[in-house]
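There is one chain below, alone, in structure tokens, taken in the form predicted alone.
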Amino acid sequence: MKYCIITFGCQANKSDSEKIASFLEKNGLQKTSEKEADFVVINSCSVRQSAVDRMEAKIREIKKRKKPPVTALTGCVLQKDKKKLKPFFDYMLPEKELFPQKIPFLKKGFLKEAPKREKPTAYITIMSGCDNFCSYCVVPYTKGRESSRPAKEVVEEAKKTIKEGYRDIWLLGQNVNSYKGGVKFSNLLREINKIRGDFWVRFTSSHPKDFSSDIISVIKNCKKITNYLHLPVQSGDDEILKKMNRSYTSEQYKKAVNEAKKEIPGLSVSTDIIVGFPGETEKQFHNTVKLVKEIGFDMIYIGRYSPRMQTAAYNMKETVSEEEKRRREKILEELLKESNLEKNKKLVGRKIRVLTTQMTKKNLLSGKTEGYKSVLFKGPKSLIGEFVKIKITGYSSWGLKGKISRK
């Protein structure tokens, strides 16, 4: 049999899909394209309605084929969404016990497989679940309360992936700053930094309420921890932050980011922002715009608010139309575009270390800088997974162009 896994959602879902792939191949299945698969697994996400809508459209498309494949749904899915989608799937799989005995061509299995990863990136889940109960988020209801893996286990997995040649290590958790695997998160980073080898370490996601000067110190002093920080703010208005149950103010957030930037020259900061949260006025949105201008983010992942059943915000009256949400989203996108254009322009002529990640359809190599900026350059496919020094020759708002520097 041949299989295909379709993944919606964040890096944690991608990490789980890598484990699913490993398990399926141990059962003798071969990876193939979506159209040729006999067995299609959709690893999904209910955090945003848009993801649920895309998933539903995809499974409807698959089921219309003359000979539809066997299908299974797993992942971060609300019970409401499971009930709606059940008619389209042959199997609805619990996240922890992915393949019960009832699937005849698979042995019973749990999500403990060594992931089938693609170089150079290795996603390592260090914790699952969440205790924060942000009013818009379903994660505590789909993945449960926080549970951390033992530090020793995480470090051993990191050692193994680095020995196998992975160069981009991502530590994943809904709130890595509250990691409780026997050591503080900052000390876990220090232990991984000690591992021999040439590699980078990134982590996501960090909650501002738990972000500390100790983590700033680790980024500053540990060579292998990248100068890249993803710190979701969600809103720049204190009243909205309170309604979101975020447990910090905009001033506290700005203080944390400014301290980090002061201590770590060249730090890249990305964030998440929700536009159109119930009750968000034009003035409150303007406070978010003001914060974006003050901080100068390197990337903003913008989400238009969508109500999710079981969350506290689900019972709040929606006051912002979809059209207005899109308008606010566009304003933030334009601010980011202008800001990045100026930042990237300043990099022209500089030589920057880049990790090559893939070959594009136009036969150009694509890579990432330490600050997670995309770079395009010419070179042989053999450089994928390797660090190269690139002289920046061109720029746009969303990326850089360059050429390999021999010096």
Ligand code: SAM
The other form holds:
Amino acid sequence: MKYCIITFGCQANKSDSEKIASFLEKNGLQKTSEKEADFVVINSCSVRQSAVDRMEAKIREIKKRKKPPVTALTGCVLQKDKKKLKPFFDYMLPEKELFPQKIPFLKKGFLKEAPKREKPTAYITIMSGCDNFCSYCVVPYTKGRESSRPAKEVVEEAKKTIKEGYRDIWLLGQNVNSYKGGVKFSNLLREINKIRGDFWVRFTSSHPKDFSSDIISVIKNCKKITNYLHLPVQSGDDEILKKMNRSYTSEQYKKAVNEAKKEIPGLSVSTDIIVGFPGETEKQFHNTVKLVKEIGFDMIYIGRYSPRMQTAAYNMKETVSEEEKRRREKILEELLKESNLEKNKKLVGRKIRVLTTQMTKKNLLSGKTEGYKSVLFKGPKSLIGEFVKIKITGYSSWGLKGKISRK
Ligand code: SAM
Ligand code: SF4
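Here we have the form predicted alone; I need the corresponding form predicted in complex with ligand SAM.
Then the entire complex follows, led off by the chain already shown.
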């Protein structure tokens, strides 16, 4: 039997899909393309309606086939969405268990499986769930309460993956700064930094309310912890932040980022922003624009507000049209493009360490800098998973071009 897993969602979903793949292969199934699969698993989140819509379109298309495969739905999908999608799936799997008790051709035990990863990236989940209840977010409802994996287990997993040659280690959790696995998060990072080998560590997401100068000191002093910080701000307006239940002000956010940038030269900062939250006025959106200009983010993941059942914001009146949300999104995208163009231009001529991640369709290698910028360059496939020195020769608003430098 052949399987295919289709993932919609964040790195946590990707990481779960890697575990599912491993579980299915232990059961004798072989990976194949979507078209050839006898068993299709969709692993999706329902953070935004768009993810649910894309998933529905996909499963409708799959089920229309002459000989449709067996299908299963898993992931953090809201009960309401599950109900709607039920007719399209042979198996609906509980979100916390992710994988089955009741599929005849499979045995139990997926959660214990080691993920089937793709080099050089190893996602390591250090926490699941969330206790923050931001007013727009379904995660506390779909994933349940926050729980941390013991530090010892996390460090062991990191050691194992590094020994196996993974060099791009991601520690995942909804709010890694509130990690409670026996040591505080900064010390978990220090422990992982001590592991022998050549690798980079990234972590996501940090919640600004729990972000501390201790983390700044770890990024500054631990060589393997990258100069890259993902710190979702969501809005630059204090009233909106309050309605979102984020527990910090825009001033506090700016202070934290400015301190981090002062201490860590060359720090890359990325963020998440929601446009069109219920009641967001033009003036309040402008406060977000102001913050974006002041900080100069390296990347912004922009989400148009999407009402989710069960959340507190679901009962707030929507005041921003879809068209206006798109306009606001476009404004932020343009700002990001402009500031990245300026930043990337300054890198031309520099020699930068890059971790090669994949071969593109145009037969160019693609890699990431320590600050998580994309770089394209020519080279053999054998360099995938390796660090290389690249001389930057070109740039655009979304990335860099270069060539391998021998020195
Ligand atoms: N835990 C992380 C944090 O606190 O920032 C974020 C996790 S959430 C799964 C990923 C991003 O999705 C959020 O940062 C937010 O910007 C976006 N998001 C969540 N709910 C949303 C909604 N209802 N509409 C639009 N975007 C949403
Ligand atoms: Fe959602 Fe807020 Fe938890 Fe992030 S911190 S997962 S946005 S509730």
